[in-house]
Structure formats: structure tokens, C-alpha cells
Amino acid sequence: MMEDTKMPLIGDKFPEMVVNTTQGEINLPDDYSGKWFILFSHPADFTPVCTTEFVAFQQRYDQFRELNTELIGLSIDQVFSHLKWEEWIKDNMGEEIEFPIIADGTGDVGKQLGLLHTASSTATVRAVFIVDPEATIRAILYYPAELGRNMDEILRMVKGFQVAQKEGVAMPANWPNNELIGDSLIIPPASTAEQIAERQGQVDRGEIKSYDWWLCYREQ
């Protein structure tokens, strides 16, 4: 029996479990050591916008794992509703679930992961969470129940963190089409006198482009 803990947040790390899936027992995080994991939970099997999302997210599965990135589901739902579930959407639309789902029938997960409603004991909230291969949280998300993910979004999440991790750089809004500077990387602010003087050589030399000292940016 998992403990009721305070919820992680971003910049812990993801707590350990061990959790029952569609793909048999799965140690989190250790079985996915060196690689990243988008966890993402459901209120319930055979609902519609989360059967959308689970069609949406299984549609570009490729293209997370070319980013080194797996997915896991959850749901309060025991393994066989999850089976039932993945053989619905494969008989009527087309596309087979690769990915493991969570079966959290106790909410444990839920309840360590702070996925609980208020409104409820059992049912889990639709959440993202975004974990490295550190198995550091580096992003959180909360959806209503109204509105479906935008798994392109959590796509350019994930390429975001690797580029601003491996260059030391964060990104515009809306990268890589930013209003202001396209797909160009930022670069941190100068934080001494030294710095900003430096900052105004690369200007000079055409190695950057600039704002002013605080804001300057090089292409990729």
C-alpha cells in the first residue's frame, strides 16, 4: 500500500511505485532509466475525449520514441477494462494501443500523484507529467474534463527540454515559430557587467543578435 503523500512537483523526483499494467508489472521510474516518460491519466475507459486522446497520442508514438520518450496511461480502471478498451479502439478506429496503461483500481497512483478530484476518491484528473532520464519532473499539466491534450504540445515540450538541456538555452514563446525570432534559441541573460560587455562582442562579431544585453538569441 502506497502512503498519501504530498503531491511531486516539478523539479522532484518521480516518486517509486510499482504499478500493475496492460504490459505486466512495471517498476517507476528505474524501468525507464535513461530514457524520458510522459505519464498521463484519464477519468475512465470508454469515455469520449479521452478515447480522442489515446487515439491522438498512439498517432504520433513514433515520434516520441524517436525523441527517446515513452508513454504510460492511467486510469482507475482494472487491466481488463483497459484490454476491452484498446480492443474497441482497435476494432473501430484503426489504431492499436502500444503503450502500457496503469491499472490504479485502489488509487494509490492517484493519491501519490495527487490525481485525485476533490469532487471524488476514485476518479483521476486528466494530467501530464513529463519526466527526464533523471527522473526529474520537468513539466505538470492539468486539463478540464471539457478539453482533449494537445499531445503536438507536449511534443514540443519534450523537443524544448532536450534542446535547452543539451545547449543551455530556454526558448520563446511558441518555439520554434516565435513572432520575434523564428526558431532561434535564447540565451541566458548577462548577470555581471563583464558578461554584458561580452554579450555586446559576439553583437559585434555577428555570432549572436540582440535585443539589448538581456535579451539575445543565436539560430540552432
Ligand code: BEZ
The other form holds:
Amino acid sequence: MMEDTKMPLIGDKFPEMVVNTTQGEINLPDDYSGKWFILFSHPADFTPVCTTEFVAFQQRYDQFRELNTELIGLSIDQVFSHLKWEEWIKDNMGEEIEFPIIADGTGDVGKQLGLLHTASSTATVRAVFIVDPEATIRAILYYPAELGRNMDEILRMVKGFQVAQKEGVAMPANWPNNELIGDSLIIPPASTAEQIAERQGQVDRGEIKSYDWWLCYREQ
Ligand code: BEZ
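Could you output the structure for the form predicted in complex with benzoic acid (BEZ), given that the previous block was the form predicted on its own?
And the full complex, kicking off with our chain again.
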């Protein structure tokens, strides 16, 4: 119900909460201080699309960890259901789920994060929260029940955030395979006449490339 649903926004701090998981109690976001984490919710255990999503996340878990990023699943199912489902996935698909799954039986976490979208629904939607090492929510994605998520896009987003932060740049569409500038990085647009002249100098010296003073880019 709307009055129960609080939707955190990009730029908000992730709300503090203690959650019950397949790996015991976890304090969010404090237990992940200094790490990125992806919290993703799914409608229910033992459902087909969700099962393919868990296998896909597990198969990329090493790649997420290389980016100092942890995964946390969530649904309103109980811990015993999560554990039985994990056992089924291991026995039938050969993947051992190594990340914790939150058991949000009361729906309290779902209500705090805006994961219960319809008045009649007790199932959480497919949501993804990307949270940075300072506990700031950097991205929120919502998917419908009938469409499984693209884990490579979630990996791309974490990589993009990290490069943007380190290099002070922005990423073009479909980075690192942009149709115009490939894997080059976009330099934030100049905002003063002085900066425009400076950009022009950089272009003339071959330090950066540009389509115009407001669309400059450089190699990684
Ligand atoms: C699924 O994961 O397959 C699923 C879950 C809820 C509704 C529809 C499909």
C-alpha cells in the first residue's frame, strides 16, 4: 500500500537495518562499509526466471568481487525456503550460491525499500540497488516479473561508476562499445568561457578529441 511504501532515491544513504539471511544476521549498510554492494530482490524462491537470475549472478560473483562488490539477494520467503532452493540449484544446476539471501518474511525490508509495488502484492518486485562504499545509493533498477535482469549491465554499471569516480569523467551510451567514440571517456562539459578556450587548446594540442566544446572526450 502506498502509505507503507517508501521509495529511497539515488543519492540517499541506504537505510540502516538488521536483516535475517541465509548466512545469519547482517547489519546494513554497516557490515559492507568500504565495499560496494548490490541488493537485489526477487518475487519468490522456486520460480523459473528467478532461478536463472541466481545462477547468472553466481556465475559472475568473482567478477563482482574483483570490483570490491558484494551481492545480497532478498525475497519474502523464509530462510529454510532459501536454503532448500539453494540446495536444489546446486543439485540440479551445479552452482553453489555463495552470497547471502535476506528472508524478509514480515515484508519490513520490502516496505523500507519500496519493493512491494501493488496493494494486493506480498511478493517483492525485481529491484536492484547499487550502493557505494560510503553507503550512498548510486542506482536503482526495477524490472517486471516476466523479464529476467541483465547481470552484465549491472557489472557494467559498477565498473562505470568506479571509472567515473576515479577519472572525473562520464560514460557514453553502451560504454565501452559506444557507436561514436568506442571506449573513450566523456569530459564534463565546460561551464565558463575560460574552460571553453582551455578545451579548444587541449584539442589543438591533440590531448583530447571533440565534436564541439560541450562534447569532448579522451582515451582511457
Ligand atoms: C519467475 O521467476 O519465473 C516468476 C516469478 C514471479 C512471477 C512470474 C515469474
